[in-house]
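Okay, so here's just one chain, in structure tokens, the form predicted alone.
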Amino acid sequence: MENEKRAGFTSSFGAVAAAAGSAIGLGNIWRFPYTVGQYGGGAFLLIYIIFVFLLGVPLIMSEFIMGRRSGRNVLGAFRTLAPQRKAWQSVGWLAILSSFLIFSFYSVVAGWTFNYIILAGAGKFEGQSSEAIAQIFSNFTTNTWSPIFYLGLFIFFTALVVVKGVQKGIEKTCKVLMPILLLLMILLCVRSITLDGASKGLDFLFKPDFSALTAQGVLSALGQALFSLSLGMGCLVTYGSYVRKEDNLLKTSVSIAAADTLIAVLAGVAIFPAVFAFGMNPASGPSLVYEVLPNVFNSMPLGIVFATLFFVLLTIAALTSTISLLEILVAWAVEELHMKRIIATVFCAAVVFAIGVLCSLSFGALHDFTICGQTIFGLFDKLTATYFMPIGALALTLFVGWQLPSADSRDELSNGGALKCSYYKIWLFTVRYLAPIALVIILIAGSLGAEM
């Protein structure tokens, strides 16, 4: 593992494809569109993009600095960069715990997409009423064994990639999957914007109506921008340890943010024109993808084909994210527990599957079992989104901004003095002051129950 890890990604494109794949997931294609719909469309989108580049890019750079400087997993990074400050290691442990929990419940939802590929391809939505499609979703998610089967299948495919290593597994797979994802997204966008009445959806997405944007909407845009980039759980620290020393961290970070934003916007272009063309509600919430969109595809020519393509797209996006989540855990197990990669992969995947089964059963057999008023799925989701990720991102930011010597961060950003770093003071000010303030606001708002 050490030799493989030191070799890292073989190209800048490989690093961007892998890290962007981590950022691009269900949050972009499932959560982002319905959040845009709930908070007024274009105004939310504009604020979101501003936050991505104003705060998101500096935070991506910060995690990359930690990873590349240390050449270690997220826990090992703190041990290497602050050996005398052991309290910082608790942030690494929090990232490991977050990854286990997020991977577990995320894979439950990702497994649903596998099932929907089969349902869509078999034409199960064709000719069905809205109520019938909603019932299909309910029947599946509350079933005991089918969701668990697809959960296990999704984790298996994730492990199959990660076990092959950084170059032959993660980089090679992401180099293939990311262009495919973009191509599928463009095909769906072309189909959507050529529907009669599609212009209303494009107006909704691209014509800002700031009267519809509330303070809660701004807060939601901030949270969506920061956490859609996979910040705060150690993923980019781990991937940063694989980035080549000659790669420009600013350009790589901007490329990742741009790719993540592009896919989110394209998801909106693929979804909203179709939703408006068939008179559906753009603010349908989490049911938009699994209940509303099958109705949309059901109403259009070649709906079976485009429905199948959409859920294939969603599955690819989910897979590139779970690959990064598993790699966080495997890198930790290999370097800290001294396991071989194959054993570490099997061990981590098995633990995730066991936790995932409990999350899946939260919709069925264990739906009455609650902790602090939350199902197991809901509890893990709330803990990670409301507390663990904001705290992790805040701690990582404070570490890079205040604990890591400025000479070290400048050295990484300038590639040892080979690159000009005229933006350094702006970056440092953002990391030391602006980003922590934003993250504290998110943490407080989430704790008080605001919708993120």
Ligand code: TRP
Second form
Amino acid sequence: MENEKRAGFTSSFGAVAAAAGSAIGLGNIWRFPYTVGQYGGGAFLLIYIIFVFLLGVPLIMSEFIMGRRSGRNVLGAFRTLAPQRKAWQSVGWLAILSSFLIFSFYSVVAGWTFNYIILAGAGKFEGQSSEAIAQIFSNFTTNTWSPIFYLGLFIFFTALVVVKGVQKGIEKTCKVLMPILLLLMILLCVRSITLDGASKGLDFLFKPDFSALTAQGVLSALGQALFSLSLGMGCLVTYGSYVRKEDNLLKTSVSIAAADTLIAVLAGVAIFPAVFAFGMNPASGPSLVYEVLPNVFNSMPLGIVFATLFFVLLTIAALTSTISLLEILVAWAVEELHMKRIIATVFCAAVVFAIGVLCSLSFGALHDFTICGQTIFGLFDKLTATYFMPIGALALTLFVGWQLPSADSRDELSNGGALKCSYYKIWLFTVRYLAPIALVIILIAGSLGAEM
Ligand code: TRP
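So the form predicted alone is up there; where is the form predicted together with tryptophan (TRP)?
Okay, now the whole complex, with that chain kicking things off.
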């Protein structure tokens, strides 16, 4: 039992597939392209990539160090590594709370995507005007029961994978789904760049125009990097506890960041040339994927097929992310509340579904129910993105940089001295100074009202 509880990933590819599966999600394919669109394209992309590798990679390494060192869930990791300093456990609790909240509203959007596979596959967008397509989106999301049904279905599938455990559930599923995701993405990219007029979209994405980049854009790039890499809520602490002792944490972290960035960039390549080729607006915001893209697919040969594949891709990406969100919670419930895995899974999924229903209704029946001017969905999104994730990430780097003895972090990064770890000082400097400063700036700017 004890052994089964701590079963880990069986290979480094398994670890990378699972963690990249967590990182690659709606954040890459839904949020990233519209954020690039809003902040002017290429220059934003460049800054984003710098943040991912300069700050993201050291932060991934830090979470992995905590997880692998302690062999525990996010709350247990703080408890095990700093038993005398109980205050740190509040960071663990914050991570658990963020996971519940993010999982809830994330699954609502994931549920929409699920429904869009069916709508696209049934040709419901074919021959429709862009007004009609926008109407389909708003009719669906403001409806009471249908989005709740898809929300429940999505959480159910997530639970089905997680209940099977780390190896037979999470690792096995991600090892199959991630290569499929990459293939689908390449296929969509090829379709998009072979359209007439595609080069405008590629220029938009790759030609840096620094005059279009604002301070707000730089902050958003940093926020997006944190969100996209699943940082700041103990996801990678939990997965880190399943990484084999002989795996190289630097290599694993760089692979995850590279895979995540590759998919985000490919999502841009799949989307922008098509958007430009059909004269749509690249800066249309969150509705880009649901309202703009169906028009784009409509106008291309074999549109139904590509539209369906696109939403399948988006669903896979979302599923491997919700799997990791549920695992943060299940690992916590199993180890801290001593529940059996199956009970823990049902319990956490049920709580998430209950909160998710409120988030889903935010678009319809509860639209006018606002707290601090936000719907429930908006509030959870804002709270987690603006406060909880940056605070979590800040506390995690301070913990690993200053609280954890450096002998321990060096031991983890060098695998007990087996690997040369010449970058150790640079890593430590980043984790102690650079990352905390960047995170404090994000936090202050975020609470002053800058939209992340
Ligand atoms: N990284 C995910 C995405 O890009 C979203 C996310 C943020 C997440 N934090 C997480 C996923 C924690 C799993 C766990 O879509």
